[in-house]
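One chain follows as structure tokens, the form predicted on its own.
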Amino acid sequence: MRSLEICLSPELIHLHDLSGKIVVVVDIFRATSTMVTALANGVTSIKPVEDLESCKSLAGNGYVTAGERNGKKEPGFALGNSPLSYLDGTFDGVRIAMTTTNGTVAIERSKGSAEEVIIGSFLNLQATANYLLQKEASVLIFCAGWKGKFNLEDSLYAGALAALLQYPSDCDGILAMETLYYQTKEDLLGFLKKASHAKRLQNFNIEEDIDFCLTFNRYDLIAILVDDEIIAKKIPTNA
């Protein structure tokens, strides 16, 4: 029987058994939202890299590099971590190597024992749910959090996905986040603008990124890790 659970931080992932499960990694503000947007706008693939120097070394070796730490673009990288950077199609046909404060760390810690690793965002929430409902595997939603700490936006995504899947669960985190999602979904943007990471990003005057990342179902694709690179797979949202 399929089941659903949540890992609220990369620091807790060792408590979960990933074998045979589909892991949905989510970093709403902003890594996974940026990855989904990049793929939806023509990027060929994204190579997630945990550390800055390894990522930077890929520049000129078939990749355009994107580097972010603490919400800001790192020196020496072509791109930071904004989904808006990809909307004009400039990077159509390009491969991106990306490292971020939280999201790429969670992806790295998912690899190996999971059945599949896919990338979650509100931007492709329904497509992700449709894909999972076609599969027989149990699902673990892996929240990137903030430097090992719990955050609201990733965990509320888990609640939103749980509401669509309706899988059996004995995970208190799923119960809590699904309940909170139902209570806040009519003004999710207003609620999440109070969240700590949203406030950090607001300090950098990138409210547009926050608004964009909280857009539901803009894209009808999933982002899936294949051979250490994330690629897009088209999924009809009315399936």
Given for the second form:
There are 2 protein chains.
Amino acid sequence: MRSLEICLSPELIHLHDLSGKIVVVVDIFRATSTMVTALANGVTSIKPVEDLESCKSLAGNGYVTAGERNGKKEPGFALGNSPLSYLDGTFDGVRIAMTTTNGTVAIERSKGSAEEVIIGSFLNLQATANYLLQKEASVLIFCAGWKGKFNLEDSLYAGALAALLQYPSDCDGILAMETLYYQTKEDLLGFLKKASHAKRLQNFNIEEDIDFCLTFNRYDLIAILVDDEIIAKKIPTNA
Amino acid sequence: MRSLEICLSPELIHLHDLSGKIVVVVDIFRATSTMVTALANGVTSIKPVEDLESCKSLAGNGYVTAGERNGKKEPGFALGNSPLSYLDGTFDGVRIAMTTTNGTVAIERSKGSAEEVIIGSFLNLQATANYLLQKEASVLIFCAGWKGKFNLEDSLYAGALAALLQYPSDCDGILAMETLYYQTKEDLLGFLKKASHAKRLQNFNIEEDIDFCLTFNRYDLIAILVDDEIIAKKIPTNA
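Instead of the form predicted on its own shown above, give the structure for the form predicted together with a further copy of the same chain, please.
Following is the full complex, with the preceding chain placed first.
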């Protein structure tokens, strides 16, 4: 029987057994939202890289580099971590190498024993749910968090996905976040704007990024890790 | 200005700066509920001990020993981890040495840099809030969790305490748990009985322990760590 669990922080992932499971990595503000947007706008693949120097060294080797730390674009990288950067129609066939504060760390830590690693965002929530529902495997939702701590936006995404999957779960985090999601979904944007990281980003004048990352079901694809790079797979969503 | 934050697991405590703060350690099922009950029923002091052998060695040295692992009383200890054990009127002046799966670990990890360490439970929620409101210090609620993972009962206690304190907070965990507490408080017992650890304990036929641990404001004392032992302090509660 398929089950569902949540890991609230990369610092807790060692407590979970990933074997045979599909891991859904989520970093709503903004790494995984940006990855999904990039793939929906022509990008061929995204290579997640944990550290800045390794990522930067891929520039010129067939990759365009994207680098972010603490919410800001890093010097020496072509792109930062804004999904809006990928909307101008110039990314067809481009391969991206990306490093971010939290999201790429979580992706690195999911590799290995998991059956599959996919990338979640509100932008492709229904497509991701549809994909998982076709599979037999149990699911672990892995929240990137903020520097190791719990964050609201990734956890509420988990609640939203749990509400769509309705898998049995004896995981308290799922029970908490699904309940919280039902309570807040009528004004999810308003509630999530109270989150500490949303406030942090608002200080950088990137309110548009936040609104974009909190758009539901804009794209009908999943983002899946294959041979160390994330690629898109079209999924029908008639939701 | 006083602030409020939450640590959801002992595995995350290194991410928090405890200095100058009052740490409220909570392990609702059942370590901290049991400690508060013991102190309210005549016990003079409780020495929290991380490992079984050190705890057991204190038997006869002026201590009665209490030992629990995985929800069950350990062989060789006088007491397990049930608050009900302390209600028979035979504990006046007794000193307890206690080791439990999660709670005593969290207490050990709070020592050192914190301004004060106190022990929380629903049984003395209002007394604890009143005590904190008299103080100038910021507060960190430290959930013992279950073997490193998030649990529902400790986190919802944090939500309940946050609702009483109303301190400003930029901590996403506080925002999430306070909101969840408001949603579930009309049937907190029903909701918390869905928690994985409550189910685990129900399997051991200790339903009475669960109901007892979820009683609000039975005792008007706080439990505070002084010189490595937890003692009671009377607090007026006219709330």
